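To begin, one chain is listed below as structure tokens, in the form predicted alone.
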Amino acid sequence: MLTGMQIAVIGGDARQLEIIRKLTELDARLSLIGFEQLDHAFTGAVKEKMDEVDFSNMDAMILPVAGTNLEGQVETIFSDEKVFLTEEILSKTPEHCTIFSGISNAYLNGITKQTKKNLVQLFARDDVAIYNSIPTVEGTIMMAIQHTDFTIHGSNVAILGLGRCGMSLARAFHTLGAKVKVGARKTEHLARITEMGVTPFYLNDLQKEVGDTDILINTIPYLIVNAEVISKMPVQTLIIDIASKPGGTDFRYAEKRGIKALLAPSLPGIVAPKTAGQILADVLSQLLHELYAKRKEKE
């Protein structure tokens, strides 16, 4: 149980509802910021505005998966008000206050460093990333079916990157009967791709490998599907870019060539918010229990 633990849940989408539900069941006291349009009420959770919250007794803050933008604004699906997390707010929190976010950026890294707060990036954890690859794969398959006029079975599918999502995507599309090839840089990844029964290639050879591609799925969060690569693709190719914003595709040039290119970050929160929220809730509850136990030891 987390009885007496004070936690601020700041903004987010439907995934946060599962986190709120789990933490209230564990008897934590929650301040919900950016949720005034949420109809559902949770026992033990109070809707508040940023300037109404007493941060001096806050044990933890939970941000959305995206954390903040580069100006410090937090996404709030259940509010029309703009919510900002600032260095001034963090400086009001106790020394032990821990900040949880899915990912981070220069702004969030900066203010947590300046205020000497521990920042935990949940999506940097293998367990979260592997669990999240399941709804990511389902969402990618859904998009592939919706935006093509041919079957996945027998189609040529190129996947870029063999991270947690890339590996799950390769296995799933291979199982569906696609002719899958996976691009990677590391020799150990190329070996793993071969072991999986799909075709490996070096990402340096990407321009040579896309000439017959029906579906290209990018998982790499920097510009890799550039104009030179897109110019070698058939015009009927579908690009699904699941890397974090702004993705790794030159969307402007894809549109110019008439190639359909879709940016689809955060697929778990779109196609399966309940499951994706439960994944985060389970990991967060474990981490918060560890923090709670350490705090009790010091008392």
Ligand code: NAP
Contents of the next structure:
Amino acid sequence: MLTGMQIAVIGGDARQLEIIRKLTELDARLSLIGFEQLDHAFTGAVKEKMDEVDFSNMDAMILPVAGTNLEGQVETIFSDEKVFLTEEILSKTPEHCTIFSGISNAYLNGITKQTKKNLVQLFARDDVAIYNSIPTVEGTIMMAIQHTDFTIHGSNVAILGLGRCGMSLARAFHTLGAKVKVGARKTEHLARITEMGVTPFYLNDLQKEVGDTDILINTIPYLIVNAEVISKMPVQTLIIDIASKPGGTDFRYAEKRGIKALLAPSLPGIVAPKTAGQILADVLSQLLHELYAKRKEKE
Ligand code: NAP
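Requested next: the structure of the form predicted together with this ligand (the form predicted alone having been shown above).
And the full complex, kicking off with our chain again.
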């Protein structure tokens, strides 16, 4: 149980509701910031505005998966008000207050460093990223079906990157009967791709490999699907770029060539917010229990 623990949940989408549900069940006291338009009420959770919250006894803050933008704004689906997380707010929290986010950026790194706060990026954890790859794959399949007039079965699918998502995508599209090839830069990844029964290629050869691609799925957060690569693709190729914003595709050039290229962020939050929220809620409750135990030890 997390009885007496004071936690601020700041912004986010439907995934946050699973986190709120779980933490209230565990008896934590929650301040919900950026949730005024949420009809549902949770026992033990109070909807508040940023300037009404007493941060002096806050044990933890939970941000949405994206954290903040580069100006410090936190995305709030359940509010029309703009919510910002600032250095000033963090400096009002006690020393032990831990900040949880999915991913981070220069702004969030900067304010947590300045205020000496512990920032935990949940998506840096392999377990979270691997579980999260399951709804990500389902969302990618949904997009492939919605934006093509041919079956995945029998189509030529190129996947870029063999990370947590790339591996799950390769396996799923292979199982659906696509002719899958996966591009990577490490020899051990090429070996793993071969072992998985799909076709490996070096990313250096990307331009040569895309001439017959029906669907290209990029997972690499770096401009890899550049104009040279796009110029070698058939015009009917569908590009689905799931890498974090701004993706790894030259979207301007793709549009110029008449190639449909889609940046597809937050797929788990779109196709399976409940599951995606439960994945985060489970790991958060484990981490908060550890914090709680440490705090009790000190008392
Ligand atoms: P990951 O495990 O870190 O995999 C990233 C892959 O990119 C690795 O194969 C890595 O290869 C490769 N890579 C990185 N930089 C590269 C470079 N400069 N050149 C060539 N290859 C490079 O990440 P993940 O968990 O699979 O997630 C992939 C991306 O999708 C991330 O940006 C993540 O934020 C995003 N994501 C999006 C959604 C969504 O809904 N759209 C969902 C989950 C994740 P090496 O091992 O060789 O570095």
